[in-house]
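Here you get one chain, nothing else, as structure tokens; it is the form predicted on its own.
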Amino acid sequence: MAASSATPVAGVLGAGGPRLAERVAAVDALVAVLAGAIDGPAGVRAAGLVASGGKRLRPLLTLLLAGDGPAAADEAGERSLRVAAAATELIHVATLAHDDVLDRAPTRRGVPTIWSTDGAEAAVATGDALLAAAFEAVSRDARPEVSAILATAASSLAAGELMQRADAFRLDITVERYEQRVIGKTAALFEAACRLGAIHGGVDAELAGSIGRDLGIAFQLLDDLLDIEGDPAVTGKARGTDLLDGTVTLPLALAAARDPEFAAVKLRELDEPAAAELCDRLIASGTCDEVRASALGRVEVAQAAIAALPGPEGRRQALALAARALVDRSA
């Protein structure tokens, strides 16, 4: 995963030791070889779309939840953990390829997106493509538990999507309903991440899907403040974009409950300087402030749970590591 050497998970990947460092790029290795092996122009798209960046962080907590227990035992088992991981990533991929279309996003990380460059049909197709490239390898590769959590993970990621679509532009959304999207949307994802890691693992699943979640909450939360309060030259796009999109994050929908001036604003009518200004409105506010708390408590209590895990303690602190990354997202 040399996209992430620049990042704190680079420190997760010395508190792992050498054999996480191994089998990190054993997976990333396998991702590009999934993607680069669908046919056609896809192929050529899903390989450009791996490759642009990212810090791997959902394979990194299942190889991580995984350490050294019956995974390591036999080469299948291996096996198994490796696509596993790989397959997290490919599924995380391939709703980005989708996303872009759903959001008319120009770019992504500061490149060109599909969408933008092929066209909506190109990006949704490269985006299944890349979904049937990960369950394929999985039903192929991994073991059959394996299937059943990503295919309840795939399940709640569409729902989240349709949710979030179903409340654009809505200035009345509650903190519940936020939530629900957001687990759906985003956290799904993690949850199954740890879960698969459990599994090959030996630790009790219900408590890796439990850090899984929660940092995949506040992984989305704090996702929406760089919207509000990022650099684009480091994010990529410009703040605001999620407004003009019409994506009401939790933020916005927390100043439009209390402040009549926020439930007046007219999504529909913004444009890129206008966006800017509501984002500095929504900073002076204090619901950035008051959402950056929410996220930073969830990390704490996924923490919590990550002491309680048993084993070694090389793989607490690389976990604990691991969390802390989700704190210091740049992009």
Second form
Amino acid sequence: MAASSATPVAGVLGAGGPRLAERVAAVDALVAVLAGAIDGPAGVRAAGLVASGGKRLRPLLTLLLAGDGPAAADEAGERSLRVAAAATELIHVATLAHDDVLDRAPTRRGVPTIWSTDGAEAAVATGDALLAAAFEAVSRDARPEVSAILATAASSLAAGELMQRADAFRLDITVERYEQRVIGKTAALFEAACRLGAIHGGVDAELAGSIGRDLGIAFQLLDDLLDIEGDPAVTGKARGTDLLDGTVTLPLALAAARDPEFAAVKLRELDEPAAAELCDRLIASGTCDEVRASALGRVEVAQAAIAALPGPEGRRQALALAARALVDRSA
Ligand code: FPP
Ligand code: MG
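Please give the corresponding structure for the form predicted together with farnesyl diphosphate, as opposed to the form predicted on its own shown earlier.
Okay, now the whole complex, with that chain kicking things off.
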């Protein structure tokens, strides 16, 4: 299982017990099968994309919330859990194929993007096919709420991304606006993953959803920080790529609201060295530390909700470790 064994998530598997490790491996295989079953060149590209790595965080959350709940009772329930978990990953990978077109990204996870090797049409078609494959897979589930949860998330992903595009190159982004964007483009799918797990684990859907939402917001805040502070050798991309494509994230938005020098930055004129220098100035301004504190605060809220989950201690422990791994990641 290439994806999870090479990441901090590996520690979670130990805590989650043998059943979790088996399910994670089965879901990883299912993701590959569903992507590979897509017809034509899009199938080949989709299979390559899902095989290129990824932490499989969203399916992991589904499986963790499911725990040893009612899903364990029969084979159909087990299958339905695996399909739901796999669908969250397929949707996530679909958004990445689309995002690379919008970002004009040459590489992702250190691998050339479909956009860069085969063009925008091929990348969009691959993302579309992955999205369709996810919905086709869950459409066989007798419970309509499974498709509904994922459809709500997919709409939010698109809306969040469109908001971000509408905000491109704007330095006057409020914290509230930024948060709305992040809930849409990232946290909504984390929330959906947890809600799907809750269906199978007999957990309150709202409690599960709030855990996913808080972890998703924290994940994106930390992801944005990696773009500014991360080691390119580890992240696989140059520092300041968000700034170069006009994506103003919270550290710069906060700095621009307080300091006229940041508010006067000409983002359209940045080149790579200037973007890296702006990253250094942002780190020195203290706003990165502020954003990190905010992310850690979100994780603490999620940890408190995790501690309040009913049922076996193993589920709480594994989820708490997963939340911790999210904070500790460096790529
Ligand atoms: C990666 O994050 C991108 C996202 C979290 C979401 C992108 C969403 C879309 C393109 C909408 C497509 C919607 C559907 C339903 C297919 P990032 O851009 O912050 O980070 P990265 O580019 O550096 O990975
Ligand atoms: Mg992007």
